[in-house]
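Here you get one chain, nothing else, as structure tokens; it is the form predicted on its own.
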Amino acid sequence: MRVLLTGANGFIGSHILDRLVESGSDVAILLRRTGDTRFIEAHLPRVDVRYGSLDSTESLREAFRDAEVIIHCAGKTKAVRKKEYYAVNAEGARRVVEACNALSDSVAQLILISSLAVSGPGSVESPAREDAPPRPVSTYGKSKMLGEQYVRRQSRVPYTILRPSAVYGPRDRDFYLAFRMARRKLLPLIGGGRQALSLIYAADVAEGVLRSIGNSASHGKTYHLAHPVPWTQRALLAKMAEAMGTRPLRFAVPAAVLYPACLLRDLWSRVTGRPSILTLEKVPEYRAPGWVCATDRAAEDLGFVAGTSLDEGIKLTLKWYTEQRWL
């Protein structure tokens, strides 16, 4: 079974590619000619590299030729302007669906990598569930929701939608900022650090994707991918500091400070053209009571339970950052 993966050179995509190659799958990947391949360089001689863009349905059709499973992982998690989210996460998904439909005689399954941001906030007492109406609170979440809608309404091939929770692990640049703060012995706690989070180690996301391939029980369904045990922001940062052997200063970041700080970062991003995770768009996500999701559906249908504990995941991630001299 030939599998084609988009976004293979990104953070999550590179881990999916690792697992596909490890499993012995027949793999093709879609890349831009200018794409950064540092994380997947070792795999390039063993996979079929096809060049194309989410901007063109025609180039996607050419790239998808003879593929039986399409894993659409390419997406935009940070942007300077809102329209960039929709151009990639929504319109890109629409073109992927169009290309799959044109090749419906050969494409047997489309797997869309979406996000918990579509489900919206959830608490330990009332976790977000896949069958509840979506409640995204950011442009990113709304753009991913629209991409899901294109898949559900227009796909003529069987599809599976996966919504990973907050993903961390080697190669990630977002959680890296928290590791770096802990190394500097500073731990900023938004809202006192009480926000509860569902987390998942990147390699576990890849395993969840693998469990979905060719699984007819997943067709037409949506699944959260997350470790079943949530953690508060405070506990997560404390684990990072503990792994590094530091005793950082913890300090609360009130909303009165969060808004102007994100506004200044927004302005700086527009000047430099470099997106950041600290933006006004993200403030509703930071202020939500929690981002906890139910994981029982993936366990029942896919036989998938994220197996990497937070302690183990943080140690593995820290080891990679240290070896790569990021820290």
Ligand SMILES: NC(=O)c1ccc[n+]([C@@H]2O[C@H](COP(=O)([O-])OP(=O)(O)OC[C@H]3O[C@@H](n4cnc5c(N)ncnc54)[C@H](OP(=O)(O)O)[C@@H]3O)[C@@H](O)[C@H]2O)c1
Contents of the next structure:
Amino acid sequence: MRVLLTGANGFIGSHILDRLVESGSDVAILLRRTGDTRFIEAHLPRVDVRYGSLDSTESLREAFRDAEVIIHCAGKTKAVRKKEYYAVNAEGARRVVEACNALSDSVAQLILISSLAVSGPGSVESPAREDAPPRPVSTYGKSKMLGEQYVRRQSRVPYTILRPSAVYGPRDRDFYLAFRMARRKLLPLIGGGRQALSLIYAADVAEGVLRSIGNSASHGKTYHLAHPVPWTQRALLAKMAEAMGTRPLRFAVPAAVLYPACLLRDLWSRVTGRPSILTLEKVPEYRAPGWVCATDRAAEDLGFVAGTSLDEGIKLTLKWYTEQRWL
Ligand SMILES: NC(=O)c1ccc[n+]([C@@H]2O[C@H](COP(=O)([O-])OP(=O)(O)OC[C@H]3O[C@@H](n4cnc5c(N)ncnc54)[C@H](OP(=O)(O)O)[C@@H]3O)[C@@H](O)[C@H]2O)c1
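Same protein, different condition: the form predicted on its own was shown, now please give the form predicted in complex with the named molecule.
And the full complex, kicking off with our chain again.
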């Protein structure tokens, strides 16, 4: 079965590619000519590279030729301007659907990598559920929601929507910032660190994606992908520090500090053109009471339960950062 993966050179896409190659699948990937391929260099001789962009339906149609399964992982998680989220996550998904529809004789399944940001916040007592109306609180979440809507309303190809929770692991640059703070013996706690989080190790996301391929029970459905055990932000950061053998100074970041800090960072992003996760746009996500989601549906339909514990995931991630001299 020929699988085409978009976003293959990014953080999550590179883990999906690792797993596809390991499973012996016949793989093609969509890359932009400007894409940084350092994480997937070893696979390039073995996969069929097709150049194109989410900005052009024509290039997608050309790239998707002869593929039976399209895994659409490309997306924008950080942006300098709001319209960039919509251009990539919403309009990009719309073009992917158009290309799949044009090739509906050969494409048997479209798998969309969406996000828990679409479901919206959830707590340990009341976790977010896939069937509840979406309640995104950020522009990122709203743009991913629109991408899902295009798939649900317009796809003539059977589809599966996967919503990973916050993803960490080797090659990630977002949780990396927390590791770096812990190395510097500083642990900032937003809202006292009480926010409860569903998390998932990147290789487990890839496993969830593999379980969806060719699984007709998943057609037309949406699944959270997350480890079943949530952690508070405080416990997560403490585990990172423990794994690094540091005893950092914990300090609370009140909203009165968070807003101006994000505003300043946004101004700097506009000057440099480099987006950051520290942005006003994401403050509602940081201030939500929790990001906990139910995971039972993926267990029932896909037979998928994320298997990497937080301790193990942190250990493996730290090992990678150390080997790559990121830390
Ligand atoms: N990271 C998380 O915690 C998380 C959680 C839930 C869901 N997700 C979703 O997972 C997906 C991957 O996220 P990530 O964290 O791996 O992001 P990432 O590392 O920034 O990778 C993004 C990928 O999308 C590609 N891309 C962006 N714009 C494109 C365009 N116009 N045309 C073609 N390709 C384009 C990038 O290619 P270039 O290298 O050429 O820019 C890159 O391969 C996204 O859909 C995101 O919404 C992420």
